[in-house]
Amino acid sequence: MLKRFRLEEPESVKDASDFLARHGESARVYAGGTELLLVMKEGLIQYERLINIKNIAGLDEVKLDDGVIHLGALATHCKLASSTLLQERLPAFVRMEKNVANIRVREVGTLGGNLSFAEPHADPGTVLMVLGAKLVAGKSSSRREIPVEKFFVDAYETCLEADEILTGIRVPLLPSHSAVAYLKFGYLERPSVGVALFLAVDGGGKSIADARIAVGCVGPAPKRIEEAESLLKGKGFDEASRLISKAGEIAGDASQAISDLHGSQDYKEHIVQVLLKRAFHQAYGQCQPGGKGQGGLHG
């Protein structure tokens, strides 16, 4: 049962932020609120103060802007799944906003909350990693741009500062010739291994121009893996294709993986390598003449 606590509604981004700087670590930001009361329902965690965002006006637009895609924060995952403007520029993020968590969660739950919460077990980070994502926070007298790659800490702990709030994340619109794919696996509710690629190819879409790689969901938080990459890029697709189990190898070994009741730290690095090698297939089927093009998922 929840125990007693205050609700304030301020009514912009700075009143927000005074709030959480006058009243510090008895203080949280509250919007879907689908992470964060259920764990104070449990006990887990106690707060003085919850602080509603979700009256602040203009937050969870989903709009384009000078080539790139803004994503309020308070944008609900059912708003941005059904998005005609993501449909249409990035359709990656919309397969994967579809199968978040139940539709209870993507009913209310927001894409600000589900990052701010950083909980392990979660999709959008990994995928916003792949797709070079900025977060942007804000607080009474500054605004600044974090790029997704640090923004997550640790387990349910990101970089933001004690009075920032996350407003928004910017998605640049992906390039010609290339797509990206994310797959995860799990048998309970939440994902136990979940692995994002970015792939451009050439304009004859016979080499690697550029590659990302992100795992998440084994570990504390999601991780970039550059090493991976490097493998790939540059490389015509024959090579690639051979060189790309020692990729998931790389992958698995960097990717921080735990040993918890979502499986074994070895069956999850063995996971990421299946996961990254049918990534790889697909998302460079995707940059092909005739594939889906820019930002196709599978998953």
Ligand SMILES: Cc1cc2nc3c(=O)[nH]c(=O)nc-3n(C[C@H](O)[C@H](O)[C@H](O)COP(=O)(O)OP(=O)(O)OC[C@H]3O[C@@H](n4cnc5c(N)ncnc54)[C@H](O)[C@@H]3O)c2cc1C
Second form
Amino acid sequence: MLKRFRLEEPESVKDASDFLARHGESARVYAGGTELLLVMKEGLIQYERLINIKNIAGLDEVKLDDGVIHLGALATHCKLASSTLLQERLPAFVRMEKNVANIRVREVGTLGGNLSFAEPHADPGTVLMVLGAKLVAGKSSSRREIPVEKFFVDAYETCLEADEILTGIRVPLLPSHSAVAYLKFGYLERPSVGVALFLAVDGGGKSIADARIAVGCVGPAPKRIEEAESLLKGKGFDEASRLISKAGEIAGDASQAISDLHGSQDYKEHIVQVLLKRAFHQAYGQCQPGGKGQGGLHG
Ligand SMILES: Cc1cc2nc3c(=O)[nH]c(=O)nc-3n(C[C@H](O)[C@H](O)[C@H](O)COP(=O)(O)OP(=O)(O)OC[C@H]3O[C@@H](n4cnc5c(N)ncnc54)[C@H](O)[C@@H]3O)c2cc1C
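Next, report the structure of the form predicted in complex with the named molecule; the form predicted on its own has already been given.
The complete assembly is shown below, putting the previous chain first.
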């Protein structure tokens, strides 16, 4: 049962941050409440004050801002999945958003809440990692941008300071002849393995100009796997195809997979390898000159 708490309803990031600074550990912000209210109902954690940040204007915007896609932290999964801008520019992200949780959670759950809660079995952090996204955190008198790789510290732990609010996510536009694929696997309520791959090919489409790989859900936090990326970079398609199993093996080993209800460590590492191979073929086909993904981001 949900215990009594005081509700604050600030209308600015500054006011919300001031509340957090003033009330310390006894207060917590919430957005959709799909995670926080659940753990409070189950009695796993209690706060004397909850700070509803949904009344802060503009924090749910999704827009193109100075050549960068800005995703407001309060944008719900449904809003992101139905954004025309994202359907045009970040279709892989849209596809991922359409498959987050269930319709009830997507309707009220926010991207900012998903990232800030840092529940290990989540999708967006892994995809944002290969997109080269930066997370924007604000407090009373300052604002900073955090590369997504630095944001996640551990399971349920981020680098946000106690009085910081996540206000948005900045995603750079992707180069021509590039594509993103995100594949996940699971049989429980939340995903068990997620693999994201960004690929760019050279002008002729013959070789891999750039690659970014991230693995999520298998360990405490999503992880970028640079060692596997470097195996693919600069290689022609045939050679990269031969090396993709090795890259998958490296990604599995480096993913910090743990054995839990979702499967054993070995099993998860194997699934990482399988998904990376599939993601490679999917992304490669889409980033070809003249291919479906030319000039943007597809998945
Ligand atoms: C049944 C179920 C299935 C799910 N399946 C999936 C899935 O398949 N894939 C997936 O990725 N996710 C999944 N989720 C997680 C879901 O995406 C999140 O629950 C949702 O996005 C959280 O957003 P929220 O706004 O409700 O967060 P809230 O519950 O409001 O907040 C969560 C935490 O984040 C903090 N917080 C919220 N917003 C901010 C902010 N702007 N700045 C700083 N801190 C903030 C809060 O203090 C709290 O600690 C699932 C959840 C449920 C309940």
